[in-house]
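Next up: a single chain in structure tokens, the form predicted alone.
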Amino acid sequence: MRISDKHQKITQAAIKVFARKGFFNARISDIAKEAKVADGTIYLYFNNKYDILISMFEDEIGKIILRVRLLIDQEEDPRKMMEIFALNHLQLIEGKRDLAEVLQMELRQSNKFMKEYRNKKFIEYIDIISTIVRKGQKMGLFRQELLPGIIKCAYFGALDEMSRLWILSQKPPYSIKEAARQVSDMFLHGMMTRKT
């Protein structure tokens, strides 16, 4: 097995061990069980569980990132691609839910994480948002006046909000594509000249 084989095993394993455990609950050597490697061979590749979840948030977010560009970059119309950034954000939970339940539950609750750690992989991937707006107005669709830096924001904030709903729900009281589109429509009515 090749190295990076072998880190991307203990990624996922930890994936798997975060979302049924707990950050804070998960052992090394939960994350060591579960890829079925000894314990010493998570030190090989990490320096400690901190250390596994920087790496995990990286390798997946960077994956998510590659995904919807390939998507947007297939499009003209900068409102469609509004809506495909909604929609792969959203489906993340239905595709990878451990992935998401940690993403949204278990980051958060580490504060060295919030406080410490400045992902530029996580800003690439708002930034997306930001890059679509400025898009949008230079095709004179959406409003000159709008802040690329705010709109990122509160559409990333609104989708991410709909991310939790499913994580803490049973049974989710919309559909994935629904929410979608509600919150791109919702949002794009807000951001189109009067003209368009």
Contents of the next structure:
2 protein chains.
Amino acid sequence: MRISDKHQKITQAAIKVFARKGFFNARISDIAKEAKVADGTIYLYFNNKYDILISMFEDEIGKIILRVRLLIDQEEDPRKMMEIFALNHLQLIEGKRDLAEVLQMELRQSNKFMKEYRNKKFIEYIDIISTIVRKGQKMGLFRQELLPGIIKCAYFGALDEMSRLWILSQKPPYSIKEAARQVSDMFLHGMMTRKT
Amino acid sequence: MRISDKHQKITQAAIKVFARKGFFNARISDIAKEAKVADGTIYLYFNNKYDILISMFEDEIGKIILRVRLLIDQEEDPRKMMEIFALNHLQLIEGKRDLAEVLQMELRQSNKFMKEYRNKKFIEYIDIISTIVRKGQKMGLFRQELLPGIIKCAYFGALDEMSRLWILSQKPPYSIKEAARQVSDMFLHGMMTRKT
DNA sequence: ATATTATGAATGATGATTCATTTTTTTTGT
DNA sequence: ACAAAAAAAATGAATCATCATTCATAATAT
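Beyond the form predicted alone, can we have the form predicted together with the DNA?
Below: every chain and molecule of the assembly, starting with the one above.
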């Protein structure tokens, strides 16, 4: 068995366990059991419990970034790009629910994680949005007075809150596609019936 | 010293300590010290550590709801109401930073809190938004095809992510007012230069 | 006096981490 | 190809620090 196999197995087990019990309530022995290894084995691959969380995050969000980038790069229209980002973010819940749950609930929470460990990867992810906004502004599609830094924050926040709704309620009250369309549509066109 | 004094003192101390260390890393003795009471005293007013968190949430969000309602009820125009909600939500960081931080980081996190304990108060808070949306639709100001349930989620999420940005960075990169205006403006008018 | 409120040291459960031992894999010599 | 030796990987029981919670006692109020 190659090194990476055990590492991978433990990471996947940790995602499951963290999703089910939360980081602080998850026991190392839970993860070990889920991964079908001994407790001690985990410490051959990770420095400590917290390291499992960090390392998992790095790996997984890396993959997510690659995937969205790929999809967005195939598109010309910034308006479409916005929708693609939205769809992609929300689809995570369908495809990798446990992961979505951990990213959503466990990582965000920890001041430690977000404050001390200034997260490059996370910033990289949401900066995809501000890049799209700037592109749209350059093309004259988006209003010039918008601050890309605020938009990225608001857009990501909106999507993320939708995720949370889904994670908390068992059944999605709306279809993923419909939700992605509504959110991107609202950001693009606004809520009002006409311009004032 | 009236009962409520100790209760209040402990709650306030807990807010400070939870904000600084996070719920799981906060020790009861930290809270006791901060509140200048004995460890045991805390158990005369709360059932357990978790109960402090819940109880704090109930009390504080209750106050917040009252305040926003008051402000919003004085307003006729749903567009203005949206902005008021935004401003109010963001201003929490200025006025009660520790509380904002706990609501932001600690409460959202815990699956336990949000899943098991179906939070009436929280729902009540964000439902203020959907109520405004419906009002705006009834008045013909907001587009009929919008789903109030999605808007409330997106709007709250956007604001909350702004809060997070502030909490994580020491200095607000934008003024609160400017941010509130930008977010509400974007939701109302959209990002695009013209209707298509 | 009695009842109420507060104290903080002691208890006991928990669970992350360690490490002496075992198992498995790789290397070496014939 | 095979066995012995060495190295690497894995095990899981034991360790040990950490707190939440309790409760016998003390202080304060009625």
